[in-house]
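The data below hold one chain only, encoded as structure tokens and taken in the form predicted alone.
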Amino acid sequence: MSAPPSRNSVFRGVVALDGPSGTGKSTVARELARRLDAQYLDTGAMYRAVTVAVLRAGVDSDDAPAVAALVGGIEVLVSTDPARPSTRLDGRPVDEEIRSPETTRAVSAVSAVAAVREHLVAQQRSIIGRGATVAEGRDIGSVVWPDAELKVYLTASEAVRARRRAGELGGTDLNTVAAELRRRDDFDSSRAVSPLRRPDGATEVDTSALSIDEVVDLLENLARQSVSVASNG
């Protein structure tokens, strides 16, 4: 039996971390990137920034041609530093605005527009191509970077996801949060372009009964092991 990979070994690969809201994806991805000394890419923040632009412009999020016409004229920049994640739209920070209830309600419709996904996926691939990356989203392992050294699909029970999400929002009714999560899951899983699904070859991890540190410990070991196996192969 071979020894586990050293924590001091250099990680040079890509971790594709997918899954629905409330599974701990963002927190896990940031901490994992920090431990691996890798870039952190929050693709969801990019779609949310485009959604902010759509809302500001007064464009109907269900009007795909209008949304497509808008996306080419804006600039979305995200920090890849896991210690200081930030999102800018046309040069201005939008970190609070991208998490607003209005943005959350509209982001699935905006994200489903083919032109939006094409535009942002190209940008995401360019970022990942710079070096070791932990990228989180809903189509990283299936579309954005299917050759990732490690593909992970995070899940959690509906009750746990709703409780976590309600805690993030503060004071929001649990039933309302659960209904919104179901709506987003249904929408994202059934969209024609890059639907939310478990990527082929992904390791599924149920985070319902696990702490953040337990999940990160598991994924760090898998990430280092995947690179070690690839280099030895």
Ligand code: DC
The other form holds:
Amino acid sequence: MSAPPSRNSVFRGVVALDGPSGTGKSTVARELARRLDAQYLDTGAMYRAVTVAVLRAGVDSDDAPAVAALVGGIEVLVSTDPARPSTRLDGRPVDEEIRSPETTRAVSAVSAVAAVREHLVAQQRSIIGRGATVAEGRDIGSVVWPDAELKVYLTASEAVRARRRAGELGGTDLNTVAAELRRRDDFDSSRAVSPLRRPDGATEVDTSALSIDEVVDLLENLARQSVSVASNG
Ligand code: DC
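With the form predicted alone in hand, show me what the form predicted in complex with the named molecule looks like.
Let's see the whole complex now, leading with the same chain.
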């Protein structure tokens, strides 16, 4: 038996956090990164920034060749400080625009384009390669960083996810939010390239009945255990 992980032990690994929207992924990933003194990587923000560029250029998000042609000419930069997440497109902050309803509607189509994924996955690997990271997305444990010390797949019931999303958006009808969530999840799970799925070896955590703090406590323990097991074994 290995000793219980110490809260003070230094975490040097990678946590891959995947799952659909509304599972609390972003809030959990950020707080976990803060506790582990790790980088926080929001890969969804990167796909959203490319989507902003597509919309600004007046390109149809369903026109895959046109989207692919655009991605090489733009620069997406994300801050990995969990206290101050920010996303820049061609040098300018786009933190609000990446969360707009227009961006959210178009992002699934843009993120299904193979050239977009290749471009962003290369960038994500280079960021994660710099050191301890909590990375969140849809394909972190399956494609971006399959050797992560800890892989987690967050889920929650559809009703709970819709309620959480509606709370974030404020004032949007619950049925509309639920329909939009379902559309995006179906699209993200059925696309040909890197579909959303539970990665091999991932621990599934159903967050429906858990608070954010309870989820973070659980993952912090798993993360610290994973490195002590890795370094003992
Ligand atoms: O996590 P989010 O809602 O900000 O993600 C926005 C979209 O980006 C989501 O609908 C699917 C896509 N995405 C992806 O395909 N792969 C990732 N690693 C992260 C997000």
